[in-house]
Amino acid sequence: MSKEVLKYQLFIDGQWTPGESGEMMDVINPANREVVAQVPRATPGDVDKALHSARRAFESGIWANKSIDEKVAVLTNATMAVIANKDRLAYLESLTSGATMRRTGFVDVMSVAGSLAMSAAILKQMPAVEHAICPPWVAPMHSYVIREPIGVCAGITPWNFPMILAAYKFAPALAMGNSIVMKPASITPVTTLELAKILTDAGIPPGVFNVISGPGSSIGNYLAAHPQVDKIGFTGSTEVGRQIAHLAADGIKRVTLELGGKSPLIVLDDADIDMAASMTLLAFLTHSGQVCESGTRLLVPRKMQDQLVDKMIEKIKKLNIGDQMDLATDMGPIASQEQLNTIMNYIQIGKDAGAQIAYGGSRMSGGIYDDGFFHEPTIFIDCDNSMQHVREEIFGPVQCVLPYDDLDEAIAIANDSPYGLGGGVCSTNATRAQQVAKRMRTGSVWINTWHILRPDVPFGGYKESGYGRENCYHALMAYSEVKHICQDLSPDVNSHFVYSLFGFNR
């Protein structure tokens, strides 16, 4: 190995606390296989030992019962906590996602930075009392609304983006008063668990925020139908997600789920052709491909496909992929062996039912490619909405070429998906792009750009890619219970309404 092995071990109570089991995994730059870390396989043992920790500082009132400005200030400063650990969590993100660095340093990080500080602004603006008007013709009373934290909170989250997405459930849990146990992906746990420590040292209570690390098949789903867990935040794929949504109907616990999407985007036939090259690039391309909203199934008018097609393959082919440490690097690896079987596997799918590969279709080799898990950009024309590799996610840099020759028909293949995650429309007609984006049965539509996930405005999906929302106040609600609160003013029972309507007062 060129590089010392990180050692890690779990989070829980405010401290780092070893596996129950002592056995260890090993973590890999998928660049290179090399080993660069190693975190504890969490048995259910610790899982408890995390829960537990996490109870008894929920019920101790050491964080939820902080009063708005309190929780605030210590937002604010996880927040800046973030952002001065800032070249450190990039660089062991990129490492062990595969993620460009170029990304990490800019995106990532800042977006953990922003979820924080959106999460402490929002808390900051709501009411913390809403109070209900009483009609004249009713007895005098007082009603008033709360919101209170729900209780333990478990996220989990998947490999693709593993601080962002942890990011997005542990900050409006922390702001709305809850503790929580992350569950990051086994192969990228680092950053959430190096997370762990900054939040804690910048003011999170011991307790309040755990990581464990394990298999998501046994740790995951003990987690999940924990008793002593009261919400659930998922992101991963569908599949998992009714795996999730089932173990937790059993204890009726409230649950948010961001899963798969197989995301259409519509350029319409007044489209810069430059600019829908760009779009679709940056749509299918980003973080090579492994993105749950990605931009896979191209509609195009007939007439533009080849036109499109090449201007596609020759900014594909001007694009630096290799290291994602190097700052140079434009698409990194795929991020594990598996997943590179399974974008092969979908591939080959696609050739089988006829499709045409116009550029692509293989395992990168030569040099640092033979080493990590590389695939080249591919692109499949003429395909048609019917065919398996178009229909289910492939997650990778895979894009799926839909000609069609009226807008109607382009509109009706997009929302012919069990999916509803993303969409986008390329257009240099801004009014008729805003009404195509109205049709679309999807959680987010972008107009001439792709994967804009602001903390200030709410993201999720329609149909089997979920339900709920996270980011902006939608998030925030999504983590706490409302109360309604009624007291009755009458002086003495024989003026009380209620009890006078029912013969209670006699």
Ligand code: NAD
The other form holds:
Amino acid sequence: MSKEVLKYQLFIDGQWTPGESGEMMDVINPANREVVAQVPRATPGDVDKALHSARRAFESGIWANKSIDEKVAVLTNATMAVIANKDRLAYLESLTSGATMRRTGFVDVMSVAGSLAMSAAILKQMPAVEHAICPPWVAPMHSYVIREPIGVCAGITPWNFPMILAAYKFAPALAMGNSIVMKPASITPVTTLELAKILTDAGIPPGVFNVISGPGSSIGNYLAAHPQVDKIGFTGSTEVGRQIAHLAADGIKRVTLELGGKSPLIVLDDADIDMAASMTLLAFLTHSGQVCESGTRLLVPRKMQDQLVDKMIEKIKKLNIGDQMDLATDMGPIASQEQLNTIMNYIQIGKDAGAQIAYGGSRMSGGIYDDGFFHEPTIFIDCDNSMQHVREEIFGPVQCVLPYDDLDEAIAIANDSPYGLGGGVCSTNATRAQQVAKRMRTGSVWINTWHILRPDVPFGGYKESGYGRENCYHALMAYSEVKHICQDLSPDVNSHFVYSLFGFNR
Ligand code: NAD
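Would you generate the structure of this protein in the form predicted in complex with this ligand, following the form predicted on its own above?
Following is the full complex, with the preceding chain placed first.
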């Protein structure tokens, strides 16, 4: 593909629409800081326009009133359209987010397609009507329950997995008949804009799927507080999630929050060292550690710490760290200068607290590393769970090793966190591993693996990692209202039990 700077407009009412201010924001490739795209800096006026279009589409019933079969047909079309655009979507996702092409081509695009396909499949299987199973009342009554769309949804997403996290919101929202306005992160808006066009071309009616680009502090905030928004699906930091929850509370809006994490990985004393080292790298180095559920607190039996850390270092030295667009690259750049600064700041905090660095600790330099935002995989050893860099989310390739003496202590340390998103256990003993998994207070636990998120299982957090669940049946429920319809079948006023009970039949 050429090196031209791609120019985007907002996607409103089924059309590319210029932002009202005419102001544009640069989108860069984090591996070399080259500007690769420009998107409008939307204003509150643009948000109003997008919400107006979403509301009009919703009220018209053009999508909400389609039959289940019609919706399933369009979602299936949309799934195929995403797959047909696989190369372009993977390229743009990698170019702007720093994710390796090897991953985006294999995982991210197929995950978006999977979210659409799974939402369609669940919609098709879900009972359209649930009947009350026995008459609760002496009169002839027909009581049944249906699901309806909530209305206009706002999807606000972070920069680390722009496409996947957008699909976690728009796929169930669309399946349940809602309209949606997506607000991607300022540094990675491109693929969400592309998806809006692809899905609209695949049959999603104009106005049902809109995308506005711009800063969270101005338009994200305005969108979340807007009276025209009925439901907010938010993924991002716990700090901003808390603000969203306050805004949602004022308007009694429905809300799903997927927030931060500091996930523990417990290595049991029966673990295979080779497997434990690989599992640890998978847990904390995937996407250069910029994953909400990254395993970044490594609990290891004290007597195994040195051996495990040596093995991790041996494997880290074999990694290709560099240009994310090269299929041979294992680990790409950090997504932005701001995030690189955050990582370096936390490393200093760790050093100041007295934690020892066994590997890494610095920004990478020399050659291509000088052009972009590259950071070494970093391992802190002999950490204490009370240290700030161990408790707070760093969102970078930084592992904190916490040696433990007995398993109850390890589980207590694992659960001693404000977060509860992911967790993991490494063991050769399936029974022990499962027992430990059950005792972890987190929304997902992986045994001898990590990061496996599927469209057919729920994903979400305990504690300050958020509330609600994305994916599968749970997500479709979260994007719908439940309605009980009750019909009295009494033929006339005199045989109407309820009227006569209260004397209203006379
Ligand atoms: P962020 O909270 O800064 O921003 C997320 C989104 O919210 C962006 O689109 C941003 O523009 C917008 N935003 C910012 N301030 C806002 C405001 N006041 N009102 C409304 N919207 C606002 O997060 P980030 O830096 O983009 O992403 C990293 C964070 O996301 C990490 O904490 C990570 O753990 C979390 N995350 C969580 C999950 C999950 O599923 N739990 C997944 C990925 C990332």
